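In structure tokens, the next block holds one chain alone, the form predicted alone.
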Amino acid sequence: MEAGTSVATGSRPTIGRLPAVRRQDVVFENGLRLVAGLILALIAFFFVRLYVEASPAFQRFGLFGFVTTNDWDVSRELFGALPLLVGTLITSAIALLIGVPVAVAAALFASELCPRRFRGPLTIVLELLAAVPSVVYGLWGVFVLIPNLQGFERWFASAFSFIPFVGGGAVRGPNYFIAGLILAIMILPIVSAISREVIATVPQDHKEAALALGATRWEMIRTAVLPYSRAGISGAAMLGLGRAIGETIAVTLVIGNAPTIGKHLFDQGYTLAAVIANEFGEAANDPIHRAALIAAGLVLFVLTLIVNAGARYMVRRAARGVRAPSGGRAAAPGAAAA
């Protein structure tokens, strides 16, 4: 038999693939491309549709003026989204500052320090936090957190009054801090779950090597686990930020719904999502008011896209840092191509 001749076994050649199988691969690949293209088309449709519906507000106040004006007054038909944007950013930042360290610590404890028989119940408890409806978190904040944390808030505002935006004013009931604390609890399950999965991918030989060199358990986590999983933890934090930016009902109940920029951390405020939820029903007969609320939704949509783009950048940057060896030397070509 000549070299290179394929030998048939039944109806399937031993070299190459059947034409029908190749056609299935092509159909599957084109189907995935179509689905990906539809997602991009859907995002573009959302953006265009929101812009068209919000154009009356942009024509009256200007795109830049709408975003930078600090005046949201329905009675005078003045709509400036700056206090809403500031409230969204402040509450989301508080949620990240409180929620991400707690979530990462819980993930590290569940993965590296918790006794094996307690890992399952701890994981279930953390994941059950995601099943609680947002309105329940909001009501819990109204009836539990607001009355019970006022003493702590007054002490904190007084003790740290030298820090800008922390002290220097009366502590309100609903305020930025309570809203951020609620959001921190709400993003804890997603950040913790993703961080736990990322930490579980750390190679066991990395951890064993650190312990073999005399590192303590904490030093092993600091030098082997955290650097390897930094990219995934950054992505988890950004996903939590996206959840915090778009949260509506819980924040509406505990932030105070004051369309002004608060002077300190314990002052009342507003967010983009909360104002849409509160006022969209009454704006049906007012075209300018309705357009302004849709414009607020467009600003929230663009802000979410910016957060996602920033998340991808941070993950890629952190991944490059993991590939680079210590000492500032360039990574090997094989590692750079990974």
Partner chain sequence: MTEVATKAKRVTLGGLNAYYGDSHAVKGVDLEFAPNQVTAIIGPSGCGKSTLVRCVNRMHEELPGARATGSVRLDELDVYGPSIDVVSVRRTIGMVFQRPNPFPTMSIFDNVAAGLRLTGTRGVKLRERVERSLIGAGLWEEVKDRLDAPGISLSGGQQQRLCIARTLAVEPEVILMDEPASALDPIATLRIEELVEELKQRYTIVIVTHNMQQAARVADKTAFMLSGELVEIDSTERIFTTPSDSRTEEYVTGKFG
Contents of the next structure:
Amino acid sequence: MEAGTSVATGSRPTIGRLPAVRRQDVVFENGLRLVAGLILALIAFFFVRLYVEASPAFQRFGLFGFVTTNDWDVSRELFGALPLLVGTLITSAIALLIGVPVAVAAALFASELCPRRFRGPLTIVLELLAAVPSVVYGLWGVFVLIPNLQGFERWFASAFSFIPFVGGGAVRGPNYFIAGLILAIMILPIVSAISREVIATVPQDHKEAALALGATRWEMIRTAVLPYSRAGISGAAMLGLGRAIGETIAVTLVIGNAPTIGKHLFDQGYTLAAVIANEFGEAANDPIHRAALIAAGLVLFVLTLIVNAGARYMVRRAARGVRAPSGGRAAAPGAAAA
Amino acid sequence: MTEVATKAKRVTLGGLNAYYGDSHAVKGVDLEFAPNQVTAIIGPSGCGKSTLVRCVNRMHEELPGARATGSVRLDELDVYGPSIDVVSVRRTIGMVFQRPNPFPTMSIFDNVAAGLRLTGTRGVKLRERVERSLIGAGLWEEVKDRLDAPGISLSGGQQQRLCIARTLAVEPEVILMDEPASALDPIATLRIEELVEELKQRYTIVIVTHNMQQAARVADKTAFMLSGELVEIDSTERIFTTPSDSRTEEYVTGKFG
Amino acid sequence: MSELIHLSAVRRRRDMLMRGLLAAATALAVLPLALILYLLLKKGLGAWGASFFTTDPNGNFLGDPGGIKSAILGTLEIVGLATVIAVPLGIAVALYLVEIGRQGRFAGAVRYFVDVMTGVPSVVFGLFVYITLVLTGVGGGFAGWKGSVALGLLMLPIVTRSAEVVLLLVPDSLREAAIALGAPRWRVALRVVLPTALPGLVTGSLLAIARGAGETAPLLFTAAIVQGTSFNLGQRMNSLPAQIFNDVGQAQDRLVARAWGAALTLVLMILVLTLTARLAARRSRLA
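Beyond the form predicted alone, can we have the form predicted in complex with the partner chain?
And the full complex, kicking off with our chain again.
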């Protein structure tokens, strides 16, 4: 490429400018390379700094002990993050359970059933859900969901008390279920946007094949659309999981912030992200508490890294399609939505 | 598989018009596809021949902005009639597409069984029907030992016969083929043509093709279309030797298209 | 012939049922947005008064708690600086990926880690900036510009990912034409590639800004103290999300009312940004 430039300019009379031009290009290229390299350095620095700052907690409680001890008690300076980890997992699981079916259904409706002229507006409305800030969801959760869902929660807890983890305790105001429900709403736009992109890659050929066999619309979705996009939709769900795990402010406002493992669905709890946001003020001058919170942040970071890496892998593989392994570097779906 | 010749049905198009948005793709066509015969539709690209057959099983209306008017009668019943269910129409009038399109996530067996499972066929009966369809499509001997292999692991020609087997499995009465061999090599094409010859014993077959030799080899009757209109239909022999319209003659002798 | 008329009743019913379910789920998905917007308008507009936008929060426990002037200004300043950090850097990284790195191994690594960054929870960015800038006491403790850095880190990968997509859409023939004229590559990149992709870059940047503007967690650790009425980015600074977070936590009607009013303000700002971005994207695609 460098040669190309010199040949092109070489035929011009201003030969004297040639080295200058090349120098400019070298500066330009290396400048950009440096900026890009900065990203890698930043991530590495990021990880190292978090680890160093968290290490007092790991030294005191052990790396393994930190995440497996069920005892988070600030006053006794005991920091076992198991209740937080469990809370994060429970709320995220609820979010997936509620959010993913709704998101995928909405994606299917928008791509396969909705009259064509309503598709654009519907898509925009679904994406606007992502425009509502976390703190506003929290506000809504505190003043609308918590008071208004109490009756439903009590009914649900007693009607389905035979299901483990559902019944068997008083329904608290802030609880796992409310947090999970809000997370479900918050992951809806990304899961549905990426599902929609994946569904759009299903070749018309396959859909027509199903219809020509005498399939109804739903049967076409089941035979041609869903099997083809299954991997991509799983990837979308995992990206949603990554979001749910890391979501902070809305959860902080509605989970009750009790550092114990809740006994049932409608009990209070805590999550890794929420504990960081909530206890940071008081931890500023207590090194071990601060280290424990940073350690919680590190656990959260690693957790989201694993989930997101898996999700990206699945979405990318799905984007390449079952039949056409493209050598191109088309951006994976979700690039814009992410 | 019983009394064969009685099963096939006559298809009659009456004043059929098809549109894509503002463009008028098929213009007032009257045409008859006789039972147990192969009718070929030939014509230059864009003459509306694919659109025409897609109107017969109402696949045309699946495309955005597409609509059709007129009638398509299966014996006496108009498939565009008010009480007709479009899904049943497609079950009765099967279709094979230009590019082989087996479901990529399904095995050979599941591909053939796909249409049957929709109506709840299961167990031994399902296996029998799959086997019979694969035999009917001339693919059984080649795949009987690897029914669990993915459908897309087959060669192009085999995939197309798999698609034919998939169509046969739901026991249609009419089979529409939209340039079924255009994506295949000559040997695979020949296999498909032999198969068409066998299938007409039991079905009414309509085959769209841009390949005049193919029409001459497989069709009993041939229709020639130009710019959305039917120019003429006659026995294949007459179309290729002594057509009554000069435009047909120009086309079959290679003067245009 | 009757089979042509009658799809089996079971299948027809199942089809109708499933279509109905999918439609219902879609309605369910849209419902929260409608509910939230309705409540925001109802409760938020009630809080909007003459002095709401012109006074600062004053910390009074009783009586008038003040308005949200400093929060609005703080959000504008913090997000503005974050944009100045994230947009040029983010586009530069995308430019590297598309124009120079391409399919190389280093570019692959950069692309992967940009992906990784999009998945990092915002609270972790806040922690990181807290550790590196607040704890170390660079330029004092909490400061507005540190909030900008945290938001910038969050926005950068979003800018890069969307910019990469649009830069890839610039046809190679344009680049080749310019290079054939003897233009140096940096000039081709800056004068040909970037202007061609400009509408898409603007869209991506606006979406990133909208995302950054709504974030609370990173600001809690870096910039935000609600009492702060300073407009100096070098000091503690108020912001809309932090203000809302703080007010929600207080069991006092007037503070809660202020939270709704501030939330309406914030959501309107973000909706305008988002819709502008989407409409701009739509128009440029049509052109």
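Numbering follows the first chain given and starts at 1. Note that the rigid core is defined as the largest set of C-alphas that superpose within 1.5 Å between two forms. On a predicted model such as this, the values are computed, not experimentally measured, just so you know.
Trainee: So that I can tell if Ala277 moves, could you say whether its C-alpha shifts by at least 2 Å between these two forms after the core superposition?
Mentor: Not so; Ala277 is displaced by less than 2 Å.
Trainee: If I superpose the two forms on their rigid core, does the C-alpha of Gly310 end up displaced by 2 Å or more between these two forms?
Mentor: Shift of 2 Å or more: yes.
Trainee: On a rigid core superposition, how far has the CA of Ala44 moved between these two forms, in Å, if you could check?
Mentor: C-alpha displacement of Ala44 between these two forms: 4.1 Å.
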